[in-house]
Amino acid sequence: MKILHTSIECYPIAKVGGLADVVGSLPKYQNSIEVEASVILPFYDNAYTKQQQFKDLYTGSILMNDVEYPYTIRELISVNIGFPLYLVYIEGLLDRANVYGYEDDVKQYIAFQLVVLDWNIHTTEVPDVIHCHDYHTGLIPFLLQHATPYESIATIPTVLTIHNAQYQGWMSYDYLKYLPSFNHDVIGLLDWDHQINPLAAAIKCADRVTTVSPSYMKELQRNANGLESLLSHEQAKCVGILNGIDKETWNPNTDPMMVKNYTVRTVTSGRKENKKWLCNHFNLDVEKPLFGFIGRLVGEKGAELLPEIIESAIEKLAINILILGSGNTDTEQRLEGLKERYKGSYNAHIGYDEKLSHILYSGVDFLLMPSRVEPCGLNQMYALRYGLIPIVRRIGGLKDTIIDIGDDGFGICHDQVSVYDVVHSIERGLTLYTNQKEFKRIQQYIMSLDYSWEKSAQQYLNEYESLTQTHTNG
């Protein structure tokens, strides 16, 4: 069975968030269970692609607003990342350095989707299923079924995975001029709240809709940034499948980015060396428990509360706090401003640093995740793999993966996104830390938990097979 994943992020080529990690690992695990999974994404002129070699597979052109855009499909050939990777190159349009942040982002996404479909008209390797990730590829199910140029491949089933429903790709009807001809009797499939909504269109048109955790699927019927009624209406074709992590990339025994590697048996000594490096590097007291935050400094993550959490916690507790992330400018400035005031107990690295994040996972004692929205969350799974105890809000995938120590579990959970709840959870963490025997037992236990992709990859395969059988019988 051939599966083509379509996305605008994929690790290690282009990563901004968890979308890249999922698209960069799920196909690898699918290829181990009788699936031929590949990925197609835009070409990025970045540090990674500059170091790689590519083979030009196909050249063609698309038409947008009566302008012809030549394109090239390039295949990565210099390194084996576990699956075939195809990149769409269009000079001046799909050849940028960054994933997001351009005035013509919408035009780029449309061009990418049109190329994906155009290539599949001409290739002999037509996929059995096209798997679309988030709104950036959300027009594909609609165009596949209703746009005139793609009638020859219109029967290919499509799967949409919603990684974050807060972002939907809204655009005005002016952008219709970039789309190929279709029967305007079905224009309502593109519409939601009087504008084109690619995520809503995909929910309506895809044969299957998945989210990245079972709890997030349930939550979306109550809170989906305006799409609640649509998801409730389409619930018969919706299923929540928990994300996994790549246990080869995220392996404390072999991770080349860590200061010192370790196993379940050597977790205490290994983590101590990584913590010592962090405390020396950031001027923190290695004898105190170290609480860390890794991620985007945005409202979804509860990040604007971090400055107050830091102030409240450090004023009353003998702890260290370390922040790694970037995002909201005001939050960044407030976090920077606390460095001098709490020197020796608090520090922050504002920015993205993959290597440093791995050292934090291997050296921090507790991970803070006070999320308002967390469709799945990968950070808590990375943390478990490395023996790092998560402190999380019960929401989305955090609720599906972390059980509170008060319920015979292995993490610390709270229900509200508030300074009080987080600081109280930090206090619970401090109490656990003082009981070193129990603290070490939990560290060893969580390293044995399996949140890899094997189970989830099989669940996706089951959905693919169901769709292909339905289309064949139909």
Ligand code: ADP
Given for the second form:
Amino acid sequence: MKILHTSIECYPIAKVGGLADVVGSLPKYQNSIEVEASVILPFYDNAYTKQQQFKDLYTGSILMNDVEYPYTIRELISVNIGFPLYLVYIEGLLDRANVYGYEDDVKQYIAFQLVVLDWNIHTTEVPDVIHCHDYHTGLIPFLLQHATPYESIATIPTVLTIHNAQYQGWMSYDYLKYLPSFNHDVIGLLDWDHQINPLAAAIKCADRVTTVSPSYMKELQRNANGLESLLSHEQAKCVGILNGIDKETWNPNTDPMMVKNYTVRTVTSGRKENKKWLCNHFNLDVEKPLFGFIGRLVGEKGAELLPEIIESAIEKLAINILILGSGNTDTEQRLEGLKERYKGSYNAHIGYDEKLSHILYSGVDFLLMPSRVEPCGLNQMYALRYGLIPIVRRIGGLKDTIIDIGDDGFGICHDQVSVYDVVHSIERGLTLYTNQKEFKRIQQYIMSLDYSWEKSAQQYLNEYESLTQTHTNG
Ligand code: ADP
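Form predicted alone done; form predicted in complex with ligand ADP now:
Below is the whole assembly, all chains and molecules, this chain first.
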């Protein structure tokens, strides 16, 4: 069973958030069962790719708005990341340093999708299923089925995984001229609220729609940034499959990014060394419990509450707080602004830093995740693997993975996105921290939990199999 994953993020080539971690690890686990999974991604001219070697596999060209764009498919050959990785290079368009942030991104995403399809009509290695991730690749199911140039591959089944339904890729009908000719009787499939909506188009056209946790699947019927009725209507082909984590990359015993490695047995001494490093580096008191936040500073993560949480918690409790994140400028400035006032108890690194995130996972005592929306959330699973106790809002994947200590579980949960709820949870964390024996018992217990990909990779395989059988029979 050959699966081609299409995405614009993939760890370690291009990572902004969880999408990269999933696309960079699921195929590796799929390749250990009866699946031959590969990934196709735009080419990025960044620090990682500069150090790698590629083999040019295929050259061709696509037409957008009557302009011809030559492209090259490059295969990564200098390192084995667990699956074949193909990068689409188009000079001036798919050769940028960053994943996001370009004015012509709609053109970039359309070009990428056209190349994926064009390459598939020319290659002999046609996949059994094309698996699209998020709206950036959401036009593929529609184009595959209805655009004239791709008739020869129109029956390949497609799967859409929604990692985040907030972003849908809305575009005006002016962009129609960038698409190849298609049967205009079905133009409505592209539409949602009088705009082209690639995520909506993919939900309508993909043979299967998955989300990254079962709870998020249910929540989307009530809260999907305008697509609630569509998702309810398409319910029969939707399924929630919980993400897993890459146990090799995220292994506290071998992680090269940490200050000190440790195992379940040496968790206390190992985590202490990492915490010491963090406290020295960020001028914090190593004797106090350390609460951390890692993530995008956006409303979905409840990040705009962080300044008030810091003020309220540090004013009344003997704790430290450390933030690693970037995003909303106002939140970034407010977090920067609090540094001087709470010197010695609070600090923040505003920016993206993969290595530092690993040190936080291995040295912070509690991880704050006051999310408004959390499709799956990987941070809490990395936290468990590293013996870091998560404090989460009961939503989406957080609800599916974390059980409160009050219910014989191993995390701290709250229901509302409010400063009061989070500070109350921090107080509960502080109480747990004062009972070091119980604190250690939970740390050791959570490190033994298994949130790896094995089970979910099998669930994806079941979905692929049901689709290929339907297509063969039908
Ligand atoms: P999302 O994809 O919504 O941002 P996830 O929890 O699925 O959230 O994944 C977030 C991933 O990005 C995790 O691997 C987390 O460690 C990482 N991450 C987020 N912000 C930063 C940052 N500022 N520096 C380093 N890693 C970060």
